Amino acid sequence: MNMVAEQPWLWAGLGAYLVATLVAMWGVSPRSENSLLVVNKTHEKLVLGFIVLGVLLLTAAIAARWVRIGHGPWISLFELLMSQMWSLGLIFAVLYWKLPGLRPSTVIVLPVMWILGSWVLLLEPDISHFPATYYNVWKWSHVGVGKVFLALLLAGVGLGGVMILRTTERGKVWFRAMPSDAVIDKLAWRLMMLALVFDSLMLIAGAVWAQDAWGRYWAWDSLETSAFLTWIFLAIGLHVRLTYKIKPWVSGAIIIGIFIMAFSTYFGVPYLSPSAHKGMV
């Protein structure tokens, strides 16, 4: 792989975040009470620093491609992922700085974004063609809320883990400083119904963009079909926890059952599918 104007900036971005996975790790581990309090200050503070320095590397690496190839980093899944870190570090540093109930799970959420970071350091950031369908204020809308969707998924994963691991001696170790799980559980379901939000924000506004762009709203291809499988999956997951009384750890399982659809629907269906919408989300 040949080096280009916004890998160093990629790099650093990505290394940020590593240094803000091992500190949020560092603050789960067993300790004295007499010193949990204020370690857990020090090292929240450190975990926010990092992930916000992060976005802000990633801001420059972004910054950096758009100068260098003449539009902004959409296209190729090497840009999708670049632009992936971005939001989503940039929406869960909003949502660690707003909700403390959340803040430890960030053991589980940034390894998840290490996947993606790990993957996007394995392709090759060739130029990609920027299609005339793009100059469409309905794309952007629909590319933005669905940011805001997938991010507010990763939370709920987060918090999703967390009731799964506490089943386990060393998961109560761990996240003893989090609230009850009912809690946790409650909070995590408020941010699956602002995602069910989002996730209707998204197919509309793509719906409309699609008969700007192909003259039709819909046409059940593969990357429309998955979506929409994925809003069911989501309007069913909180009809089965609003309807019964389920147990943590099955909530949890629920939650990263609907984020493991949506990766697939953002980061395989457009890539394999022959339709339009091949390469783009």
Second form
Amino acid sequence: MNMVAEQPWLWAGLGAYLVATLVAMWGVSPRSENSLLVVNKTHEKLVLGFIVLGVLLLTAAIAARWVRIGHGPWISLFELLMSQMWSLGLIFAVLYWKLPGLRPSTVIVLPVMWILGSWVLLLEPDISHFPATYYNVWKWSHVGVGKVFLALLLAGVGLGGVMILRTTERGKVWFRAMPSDAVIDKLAWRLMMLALVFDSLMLIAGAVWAQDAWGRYWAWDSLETSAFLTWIFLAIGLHVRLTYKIKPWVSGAIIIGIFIMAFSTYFGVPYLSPSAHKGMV
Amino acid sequence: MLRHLASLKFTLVGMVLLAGGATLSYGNPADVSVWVLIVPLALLALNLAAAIITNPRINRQPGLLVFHVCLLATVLLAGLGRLTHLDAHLEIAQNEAFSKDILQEVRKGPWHSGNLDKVQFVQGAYTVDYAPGLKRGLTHSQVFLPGVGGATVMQDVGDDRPLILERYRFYTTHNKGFAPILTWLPDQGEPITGRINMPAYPLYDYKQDNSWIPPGTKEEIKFWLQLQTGMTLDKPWVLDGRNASGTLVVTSGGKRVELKPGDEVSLAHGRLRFENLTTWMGYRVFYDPTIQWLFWVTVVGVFGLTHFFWVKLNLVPWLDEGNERRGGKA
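Here we have the form predicted on its own; I need the corresponding form predicted together with its partner chain.
First the chain shown before, then all remaining chains and molecules of the complex.
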């Protein structure tokens, strides 16, 4: 296999994420409880540092590919996965920095990102064709707000996972340093509300782009339908929480369900359905 | 009554029904009724209207009120859009003037009342860029519009740059090709000049054929166009009808003749002259007077939601254990 320009940067970026994952796991382990690094919370700085390093290396990978093929990471699954690894890392790093309470949930968030990281390593970095309709400026806003949306959901998944794992003895030990379930639940649903804002913006920008690109703003193609279902599921989740008094683990399960729907919209439907965005090319 | 209608449980039922309707609408299947969407949307609209009036959680919080009012307006505007819309396709040849009579596959709402009669343009030449592997790139289609004092104004349209006239939006499509212009000189009667649109090119490069039966006869004339366009698979290529030439193979009554532009052939009931080769462009036509309103209403709605969220964010700290002990829910 011939190595292309972006691959060394990609591998190095994923390597940095791997180190961040391992340090985060070591940090929640009861064996490291008395370690000075953990007592002083220096391990959290290390985790943040390696995530940021990963983001910088992935920035270089995206730039190298952009220069090599002449367009940004918009088209192939390889490009989309690489670009999502970058944006998820970047936005999670900001949340990690600003919200110390969610930091131990990194042991759930980074392994979820590793699904994408492992996947991208299995794909060939072939040159993709840039369709005429992708010159449209609305693509930038559609993709940009979509990235924020998915990253907020991912952070919510970390907190949802904590609420579920805390029903086990081991989970209670791992996440002993985090606030109570009630506080985590509140924070998780705030992230979900912010996600709803960005999901709505993504649908609006996508509709404007679709109108320009394919002459209709909505056509119930498989990708549009799946994105709409994700929006509805998110709205249902928010209203369920308002209507019923639900247990934290149920709350966590609902958030994870919404994320699975969003994940399949991003990485499943466009590449599995032959009819996704029919007019694309 | 209004309070029951505004119930959050009713909202959840409506949302689940809408999710079901959206799932059934996947891929726009022809055998699924539009009512699977209309019924849950109508239920949710009623529920939402009742909630806006009676629920203080909504009507006493400006951001949330704006969001829900805009959500209701979005549903109503989308409905109005379907009642007034027009969707159609057309194939127009170079130098041909637009007429509403050339619209095909017209689908329109019962309240459609646009000024299609006032739409005027003449189709010009077009070019389409292709990357190696015959992957379609940018389309540049020239259209000529009436200008001031009888002059014409050229406009370049294509892909995501539609021609917009009288709120009708004309989008170029992948459907475009070549058309021989022919004159039929019957043994008896007046000559007729017209064109035969060949299948889309280069999609159907391998079958550029069509047929025609001259009026007053029963004899079918078959046409096969041999094109020279310079198309290459391994290098970038630009489809430009002005650089193309073609030989028209005419078959009728056991006779087979190859014609170049200007040539003619005698057939059973008259003579056929191949005048020249031209191109045609396929457009998608879209009309919906609500789209700008829809855009602004949805943007304002999201702005309302953001405002609500921002207020919440500033009132209650994100990680406040004390607030939870006091029973706060944000």
